[in-house]
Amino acid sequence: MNPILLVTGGSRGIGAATARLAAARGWDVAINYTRDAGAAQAVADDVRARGRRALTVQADVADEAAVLAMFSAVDRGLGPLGGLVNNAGIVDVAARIDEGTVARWQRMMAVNVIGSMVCAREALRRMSTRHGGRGGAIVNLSSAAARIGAGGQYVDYATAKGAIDVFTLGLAREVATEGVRVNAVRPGIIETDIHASGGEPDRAARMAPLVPMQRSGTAQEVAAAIVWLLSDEASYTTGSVVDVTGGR
């Protein structure tokens, strides 16, 4: 049977980019998605050409109720989790603390840092020999901005990235003898639709000066380091944060 994979936000750039080269590598994968329907199917229609099952799978991941549904679902669909990728993750319009609101940090956290908490436990629930499961691989989504801070932009958001780095550290250690390995990927200024939701659809190019290569990352490129920590080649490797950054 083939390994199965859980993308949270599966259904555009990184996380569409990491379901396309998990597929080609040999996995089995569930996409999830919040809204876009047709894109997450259009994702698993590539998965499903390169020979491996595929499954679609609405839910926010900042909705408990509906992450234990989407969990369940994957389970009756393809069965036993073998990798989550934790990359399902919003943004908003750039703004300063002294200019932030309750409710914006509030969705922030609870998207970027609490979804990918529950996440990691149901999936921790099925893979964990400690509850009986085969071992497996978690990658959580940080940022550069973790590193950054984001002043003047993002701090609420590069706030968020900073607890992802800590609960990957802390992650890892906690499961390290139960079988599953629990790394994180730090993407830097890479050409997706994020930039877009976040008010700025040409940041990516306008920040690409910044970067020691000179450009911004592909989605493809992140892709390859978080299906390489999925993947036995990293069998050796918990608790680490590999920058895709272009030197940045």
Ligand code: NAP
The other form holds:
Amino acid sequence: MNPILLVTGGSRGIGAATARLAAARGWDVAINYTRDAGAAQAVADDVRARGRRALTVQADVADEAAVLAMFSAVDRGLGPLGGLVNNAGIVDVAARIDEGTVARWQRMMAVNVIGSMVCAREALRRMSTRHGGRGGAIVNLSSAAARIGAGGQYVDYATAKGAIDVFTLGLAREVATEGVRVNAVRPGIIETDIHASGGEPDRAARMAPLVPMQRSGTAQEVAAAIVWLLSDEASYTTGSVVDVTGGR
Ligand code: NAP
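Can you swap the form predicted alone for the form predicted in complex with this ligand?
Starting with the chain above, the whole complex follows.
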């Protein structure tokens, strides 16, 4: 049987590119989404076109009950999990901390941090040898914002991604003897829809001159790092955070 991968937020952007590349590298893929079932289905079709099995699963990663149902659906629909990409993430429109609201910060943390933690917990319950699993790999999506701080834009988002860096390191060490590797990828400015959801659809083009390589990156370039970290080629890599930022 092919190894089985769950990609949260797999219907668009980096998650969709990861699902497609993982399928090309031999993974069967479960594609999670929140709103756009048609987009998730199109990614599933691409996975099947590469000769792999695919499943789409609707769940808001901030909703614990929905996450539990999602993992059960993957168990039933595809089989025992071998990999998790904690990709689902949100930004918001630019807002200073002295203009912020607790509701916004709670949502930022609930999706970007707690959502990743709950998905990691459920994956470990299936993959860790401590729980009778056969091992696996987790890749978390951080952001260059965790290093830069995103002052004047979204410090709350950067704070959430900083938490992801620490979560990656701590969890990697916690499960290092249990057959599970945990790593993160820190994308820089990548051409996806996320910038439109932050109220700035042309952000990637506008920010390109700030990047040492003088261009934004593509979802495929981030997916390449993620899929490598999932693979056996990265068998001695755990607790690492890989920057995919064009040098920024
Ligand atoms: P994107 O294009 O906005 O896509 C987001 C994906 O996440 C969609 O599939 C969306 O599904 C899903 N999603 C959103 N909220 C969700 C939730 N609560 N539960 C489950 N799924 C949810 O984002 P992206 O640019 O590919 O970013 C992917 C990851 O990379 C994020 O963690 C982001 O923070 C990180 N990142 C991106 C950049 C960049 O420049 N693009 C830079 C650094 C880090 P629906 O469409 O169905 O809602």
